[in-house]
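Only one chain comes next, encoded as structure tokens, the form predicted on its own.
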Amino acid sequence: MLAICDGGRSRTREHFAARFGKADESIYSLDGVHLRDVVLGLRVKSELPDPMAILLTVAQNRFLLDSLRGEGFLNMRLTDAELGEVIGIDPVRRVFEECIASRPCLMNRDEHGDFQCSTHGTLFLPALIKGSPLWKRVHEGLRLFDVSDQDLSAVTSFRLDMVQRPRFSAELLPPTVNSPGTYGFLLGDAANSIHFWPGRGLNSGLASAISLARSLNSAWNGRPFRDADFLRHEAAMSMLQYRHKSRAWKAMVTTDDQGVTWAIKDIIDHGIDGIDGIDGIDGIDGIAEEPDREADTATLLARMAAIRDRLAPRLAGMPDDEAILERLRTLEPRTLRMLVLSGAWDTLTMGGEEVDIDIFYGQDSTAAAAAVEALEPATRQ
């Protein structure tokens, strides 16, 4: 057998593509176009405490602070057009090259506060650049995150699309006289690769492993593997697709009051550029005018309390009023309408029923649970 896990871009899934099938872009697409998200990953430490760097992402779809005590990544969702500045420049070679765009690279700061690909050898231009309207932006949102530049450590990006996959188990060799079968199975981002904004990546990736022990362990007898052996298995990883994909449709796109389905990416563009509204989304109808940052700070303000109202009774210590608007007084009155109209997250539609694979391995989850159970006093010895 052989576990396929080498990633979302993965090269032996599409070696073995014949075997399990043609994925399907449609379902995650808009106007037949497929969707992507492409994120500027900013490697950061945050002075703000847990409860309040919770409370600000979650109360909008611009930025992503991924960071255990103020440690990780402050991820930025780019529109198309500020995708058109991320790119690297060869400073001796004097031309543009794309290693942060489509490999992607990791910039690491060096110690004269460039960003260099140690790979490449080439700089991220944006930072560069006094005027870039992109890192102009990529400051708001440190300034939101209360990050010091210095405490910006490195850059990269991060691209982010979902398709629809037939099958997760083939039989990717016949047996011979001379040799036995190969199956393959596609396991992690190999097999499911999710938008990572609502989470649930490493829940999937975990849960597809231990769904195909639990077929190996079941199925196993000494005597070559067939098909039905991994019914179950390809039942869970079709629940476990269906469930956290989704979800995370949901962290790439928004509803207006008419039905119609719109990329946040487009309308997080809406808000920067000030063009015409789009009618159906609330704070975008009509002409777009200059904003108000008295209401559009109020507006934050009350969509984070409720926010705060629901999540206080299951985390402690979350900001008041004040602390919230010190952080809302350090934008600029642009950032703050695309805060607005980014929208905050939509955790009624993601929330609900988990995945649970013990319904497919009742009896066996439970022997496994006392084999493992049986052997802990051995292994304490």
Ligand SMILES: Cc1cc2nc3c(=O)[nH]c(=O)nc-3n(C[C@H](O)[C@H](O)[C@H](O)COP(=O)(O)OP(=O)(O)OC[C@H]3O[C@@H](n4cnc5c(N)ncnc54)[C@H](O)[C@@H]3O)c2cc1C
Second form
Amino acid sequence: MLAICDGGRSRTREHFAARFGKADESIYSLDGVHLRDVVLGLRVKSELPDPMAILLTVAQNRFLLDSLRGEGFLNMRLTDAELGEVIGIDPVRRVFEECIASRPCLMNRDEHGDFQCSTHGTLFLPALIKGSPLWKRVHEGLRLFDVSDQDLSAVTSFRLDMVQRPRFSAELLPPTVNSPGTYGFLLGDAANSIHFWPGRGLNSGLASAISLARSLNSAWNGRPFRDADFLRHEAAMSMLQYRHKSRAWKAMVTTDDQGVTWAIKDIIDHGIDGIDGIDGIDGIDGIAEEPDREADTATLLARMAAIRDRLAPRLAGMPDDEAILERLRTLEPRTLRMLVLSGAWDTLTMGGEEVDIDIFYGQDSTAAAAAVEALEPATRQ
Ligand SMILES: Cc1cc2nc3c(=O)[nH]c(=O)nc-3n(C[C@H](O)[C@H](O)[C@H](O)COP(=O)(O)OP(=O)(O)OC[C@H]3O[C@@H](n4cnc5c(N)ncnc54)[C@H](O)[C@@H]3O)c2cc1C
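Can you return the structure of this protein in the form predicted together with the named molecule rather than the form predicted on its own?
So here's everything in the complex, that chain up top.
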């Protein structure tokens, strides 16, 4: 057997594409276009205590601080227009390179304060251009999460899109007179690569490995495996795919009160441009408007107070109103507007029962499998 766990861009999976079938992009598309988020990853050290960082993160959909005791990545969801600015420049050849955008590389801060890719020698262009709109917005994020300029130590980007996979277990090579057959199993990100905004990629990957181990453990009897031995594992994998990708999709799109689904990155784009409002989203009713600092601050404060009340029983040390306002005061009106529009995390829809692979491998199910075996000895030949 072959465990295929070489990550989201698995080349082994592509090699055996004919066995695992075509991935379906359509479910994770809008108007027929496969939806992809690009996230700028800013390696930072934030001065905020974790409860404040969590509150600020789940109250909007533009920035996500993924950190422990302040150290980690501040992720910034980019609009399509901003993506065009994510570019590296080769200072010697004076040509633009897409290494930060396409591969993507990690650009560490060098001794001159520039962000440089150690592989390609390129510099992160937005940080070099005085008045770069993208770099200004990066700094708004740093201010919100209380990161001083020198505590931004590297920049990278992540591309996040999702597909539906038809199967996860397959007979790769049939047995021959000279060799046993080979089964292959997609595990971890090679099986289910999910948008990291709501997390769970690692959990899902570990669950897939545990499920396969249990299937192998219960099925192995010294004789060749057969398709039915992986019935439970395949079911567990489908369950993981359904649960985690449904949740992650809700972190990519939002549906307004007219039932129209929007990419969150496009809503952020509208918020930045201050152009026509969007019917039904957070009370914005289709008219162009200048940002109203007071109103947007009040909206965000009310939103955070509601989330704080919900989280307080589970998380000690939640900030008071004044501490929240102190953070919001650091931002420009346009950023406040965009945070309002981007919406809070849809935790109500994302929550609910989690995948429990024990339902396939509990003692009862092992006993049931043994009983079926006893009833069907002829099929074991
Ligand atoms: C920015 C970011 C934030 C995330 N945050 C969270 C989070 O908060 N919670 C969470 O649960 N998950 C999170 N995830 C997702 C999590 O990191 C992944 O789901 C997890 O790492 C998947 O593990 P994996 O072993 O399947 O794949 P990977 O971690 O990608 O490991 C695959 C390995 O295979 C190796 N490899 C590839 N090709 C070959 C080859 N030909 N030969 C040998 N080795 C090879 C690679 O070098 C790599 O080491 C995040 C992901 C990202 C990008």
